[in-house]
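The form predicted alone is given below as one chain in structure tokens.
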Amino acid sequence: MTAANRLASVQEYYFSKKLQEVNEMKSRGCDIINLGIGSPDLLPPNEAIDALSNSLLDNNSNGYQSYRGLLELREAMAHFYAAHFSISLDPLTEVLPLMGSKEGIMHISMAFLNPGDHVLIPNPGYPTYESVSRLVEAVPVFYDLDETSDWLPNLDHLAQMDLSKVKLMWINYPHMPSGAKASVKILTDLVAFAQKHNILLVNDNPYSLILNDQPLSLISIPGSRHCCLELNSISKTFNMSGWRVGMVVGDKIMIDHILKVKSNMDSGMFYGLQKGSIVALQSNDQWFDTLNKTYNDRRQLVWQLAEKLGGHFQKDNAGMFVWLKLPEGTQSIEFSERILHDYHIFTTPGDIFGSQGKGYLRLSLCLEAARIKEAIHRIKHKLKHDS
């Protein structure tokens, strides 16, 4: 049986393949320090775990759930946006829970893109934007981001392109992998750009509260409700990536379009995950202060590691990664492979995020301080031995 033609346009996800290699090295006795994956290693809020556990004997806890999610969950998501972004959302019509925001990328693409439609995708950017676009037979059109422009889109350059076939534009701020932050001005300009060219603008916003003292939402910009959607997630903010709970927020009509897709692809989110997520979304400031102190302490150490590896990096970025520009002429894939096999330190080469990521390395903060210190020790010991 031959596979569908659409599979010829995509490859297996990088981490799906690479983690298999890393696990094989571990099985041979290699002590691998994993700085490659942005999967939080910290625990979720205790209250969220208790809520999940306590819900398991509730009536209908093991039955099919609403495609829209529990009303209580949508209310918690709306309250989360009100508390952190000063945005008022109607939980009945403007909030849709998702099984992770990655699912939302597919649902949005299926709801709005026809074969042949063009999609503006950041370069560097999350690889799923491209792969999903290809799977629905749309055409990826990459717009370059670079360090000289603080990893922000050049709208003047975009306006000079033929945008007649562009239906959707992905943005992602705070940006992954660079950690760059958007301003109110650039988001305002992006909304105006989308309105002018009749483009659906979607912000993927899972890192908004990680090492970021000025969180922003695209939906807070005047006029955005008519042409914009935003994805968010509890994965990073509450250390619950394996729970697979996210959300999309925006205008009722657009949410209804997405629901048409979603309701044909799942049978509702597990009740216990929803109950735990409701409690997590109600976390107070102490939770965020503690979380960000931990990440800041780790970031200080990863900066030390980055300095040992060479190159340079920005210190005012958000999110849970350090984006290291390697010395001029260094090939990031080869460099990443070398430190994996020489030092048993797994990092992510910037190439997997697009051509504009060549020469960069992404280092994750999702690892306890003692292991980061061990990585620093290995680099220092190897350098000393080589000299």
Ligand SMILES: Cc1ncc(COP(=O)(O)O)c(C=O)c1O
The other form holds:
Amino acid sequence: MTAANRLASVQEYYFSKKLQEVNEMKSRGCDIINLGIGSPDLLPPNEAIDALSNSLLDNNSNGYQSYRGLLELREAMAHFYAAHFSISLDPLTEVLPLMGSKEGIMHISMAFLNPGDHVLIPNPGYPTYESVSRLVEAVPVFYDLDETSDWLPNLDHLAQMDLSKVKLMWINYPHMPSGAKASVKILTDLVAFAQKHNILLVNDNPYSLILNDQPLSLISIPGSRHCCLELNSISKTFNMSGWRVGMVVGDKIMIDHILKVKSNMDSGMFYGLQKGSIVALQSNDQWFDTLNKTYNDRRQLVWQLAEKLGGHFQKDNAGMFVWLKLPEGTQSIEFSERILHDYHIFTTPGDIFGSQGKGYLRLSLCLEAARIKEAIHRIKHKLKHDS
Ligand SMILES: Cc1ncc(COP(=O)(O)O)c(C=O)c1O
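Now show me the form predicted in complex with this ligand, since the one above was the form predicted alone.
Every component of the complex follows; first up is the chain already shown.
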């Protein structure tokens, strides 16, 4: 049976293939230290797990659920936005629960893109923006980000491009993989740019509360409601990536378009997951203080490891990664392979996030301190790089 033509435009996700190789190495007895993946290893809030298990015998807990999610869940999401971003959202119309923010990338693309529409995508950036654009037969147009401009888009360059076919622009702040943070100024400029060129601007914001003192939402920017959407999720914020719970927030009309797609694809989210998520979303400051202290401690260790690997990195970043610039001339794919095979340490080469990621390595903080120490120990001396 031949696959649809659109499949020729995408490749299997890097981690889907690479993890197979890593698992084979493990099955041969290699003790692999995984600094590659951004999947939180810490536990969710206890109360969220209790709420999930206590809900299992509620009426209709095993039946189909509302396409829009429980009102109580949407209220908790609106409360989360009010508490962390000082934004007031109407839970009836301006919040839609999703199965993770990743799902939202597909739904938004299906709801707003026609074949041939152009989509502005950050380079480096999360690979799903490109692959989903291709799957809906839109045209990815990359905009370069780099260290010299703090991984922020250059709007003067963008304005000089032919934007007539651009329908959608993805931004992702705090940025993965670099950890760069946006400012109110750049978000305000981006909203003005989107308004001027009639572009739907979407911020993918799942890292908003990780190692970030000043969480920002695109939706807080005046004028954003009519041309912007934002994705968020409980994956990183509450260590619940496997629960697959996220949200899209924004204007009612746009949310309704997304619901039109989504309600034709799934039949609601499992009740217990919604009940647990409601509780997680209401977590107080103590949750965030403890979580961020753990990540901060781990990050100090990953910085030590990064120093041994060579190159340089910035310290004032958000999110759950250290983004290491390897010494000039070092190929990151080869280097990552070398440390996987020589030291059994799995890292992600920056190339998988786009050509602007060449020469970088992404190191995850989703690993207990003892394992990071073990990685530091395995690399006895600062590594030499051929250039
Ligand atoms: C930039 C970015 N967006 C979205 C996602 C997907 O997250 P979720 O678990 O909310 O679907 C990830 C996951 O790694 C990510 O890095």
